[in-house]
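Shown here is one chain on its own, the form predicted alone, set out as structure tokens.
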Amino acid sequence: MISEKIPFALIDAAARLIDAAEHIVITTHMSPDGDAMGSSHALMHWLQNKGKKAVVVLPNAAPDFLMWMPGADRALLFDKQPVEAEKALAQAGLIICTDFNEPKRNGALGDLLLASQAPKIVIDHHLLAPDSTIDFAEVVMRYPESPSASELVYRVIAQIEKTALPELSIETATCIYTGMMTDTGNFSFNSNFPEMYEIIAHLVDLGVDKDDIYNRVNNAWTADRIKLVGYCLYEKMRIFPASHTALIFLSSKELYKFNFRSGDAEGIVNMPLQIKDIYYSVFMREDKVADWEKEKAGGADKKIKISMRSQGDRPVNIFCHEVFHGGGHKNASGGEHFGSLTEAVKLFLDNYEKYFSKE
């Protein structure tokens, strides 16, 4: 069934220290989307089915439309949480890095997680920066051409059991069908693999109710959330014809006018692709510099968050890590701009047609 195989001696290496380990820290990138969620809980309960101590350390809370997930009502939240947060990760025999490899990305947990001495592994999907490195973990199973690091982590267990269709519970089957479904934007882009399908069939029969799930996530928007689209749509979005490219930026005084609360802005960068001819889409929101940011933010106190989606063959990863100093999938990227929501527009506006095809 799995034709991509993850090497025999990763998956030996990540069985040993799996089985050494009494106390196990699951942590994942900062402001967790359903891909971080459902790939770390799902290992937080395969682990404590195996009868480990397992435990899901985030650095800030998910959106609360993903609340619901078996589970993550349990995770420590490092932001609200700090003492048994760093308690948990002292009392680690092994930490688990599910969709990040680079720890800036685990935000203020990174120090932590770098100076901490337990053994590492890292089950993520994404390319690494030309500038990265990825040794602070002794296990790495990184594949970018795989839709999601639920997917990964559905093959990890299947090899470690050494099963094509590993018996899950519930609450694991559960949490990489979500990570799955909204990784792939409800299996609408990076998704057209034969396999994929094959074990999301798996986890049906093992009782997911994949309808129940796309309700829960995306039919659970509040009225303000509801507005805010409108607004983005009607007064915000810019429409570069040439280049098949749509803008949409918002300040911090905006987002406040509309009670902007975590996760409210997830999916709005994909409206505009539905547009004909619009093949690129671009969303910039102004948020606060965290404490843990500062040194990085060189002054600044502003930082402008920054996601880009595309269609087909059109890169847009490239330009998130060149221009933004970000990265992620060739269709689905992110970054930051330390500094004004003014500035971050205007270097889009200078940079956007070297990269985006015309065509």
Ligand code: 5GP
Given for the second form:
Amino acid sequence: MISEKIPFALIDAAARLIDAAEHIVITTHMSPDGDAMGSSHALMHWLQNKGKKAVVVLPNAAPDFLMWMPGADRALLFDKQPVEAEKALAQAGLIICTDFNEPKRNGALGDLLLASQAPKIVIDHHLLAPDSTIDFAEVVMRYPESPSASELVYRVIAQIEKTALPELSIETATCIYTGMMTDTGNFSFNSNFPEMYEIIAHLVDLGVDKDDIYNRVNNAWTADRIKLVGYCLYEKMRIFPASHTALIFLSSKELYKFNFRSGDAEGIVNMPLQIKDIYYSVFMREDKVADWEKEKAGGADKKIKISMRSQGDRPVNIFCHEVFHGGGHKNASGGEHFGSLTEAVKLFLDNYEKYFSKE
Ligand code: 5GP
Ligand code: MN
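Now show the form predicted together with guanosine-5'-monophosphate (5GP), given that the preceding structure was the form predicted alone.
Once more the chain from above appears, this time first in line as the rest of the complex follows.
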């Protein structure tokens, strides 16, 4: 039986805000992944079916392998359509933030989010970054132990509709399933929750084609992407056996060689963990400094995006927070460095032995 995880007071407050709003904006984190797209679009479909004027506003585009998701082509992209996106935010009587809790993870949209007078609801499963609060939102439903924000969206809908097995449209159900699948690595981590499979059983019962979704997300690579992975593993991976650590880093020149597109690096950081006795994996790539983060970059013209993964009781979020201004989950975190790739690699080399256990 699927339990009522979210306290009634929060559900009631969210339901009232939804009832009161005609125009609702749903937004999610920068460089949206399957769970960001799934949680935001599931809500959009559900709200539209309730007669609301709901629109998803994204800081930037999702990778191609998620663009088949129902409604994904209708999302407003703040970096490409700033006027339309701002108009949608200005009209909104309610803003729902899924899969993030820090305005800065909302990219350039973060400032608009903070400036908006509309009430806000957060539905998220990330830890709160140290020194951070979510006081920009009226209703916060944040459960870090939950495997995906999409599952939380299911639970919010179920509790608002007062049934464990809500009658969802195929679009809503498909979006929820996609986020549940991608944020658990196709149910290979964070996935030992019996209730999760009860939800999935219901989604499949509603018509979700889980095999098709797996194919659409995972078997849609370009040849360049798979060659990039080969290059990373064969040419670029450095192993530090004493610390059970692997490091891969890519310059923009290397990325250019493989026609790098957003999403192409997805999953590379997980691969070294397949090696016996490797428990930490770090991936870095050069990126551009966007206009909206120029101030934060303090004059640097390059940004390095850092991803870290680990296994078991070996946190990587502290390293990401303290050295790379980021954070995340214990076993999956990220951060950034404004400056050169050489500097970022040096920061890693100078610090990994302090943060990574030799056991
Ligand atoms: P990824 O490595 O896939 O980019 O991110 C993994 C996780 O790390 C994300 O789900 C998010 O929780 C966290 N993360 C990634 N980049 C950042 C960052 O720049 N700041 C913070 N606070 N968290 C990040
Ligand atoms: Mn997520």
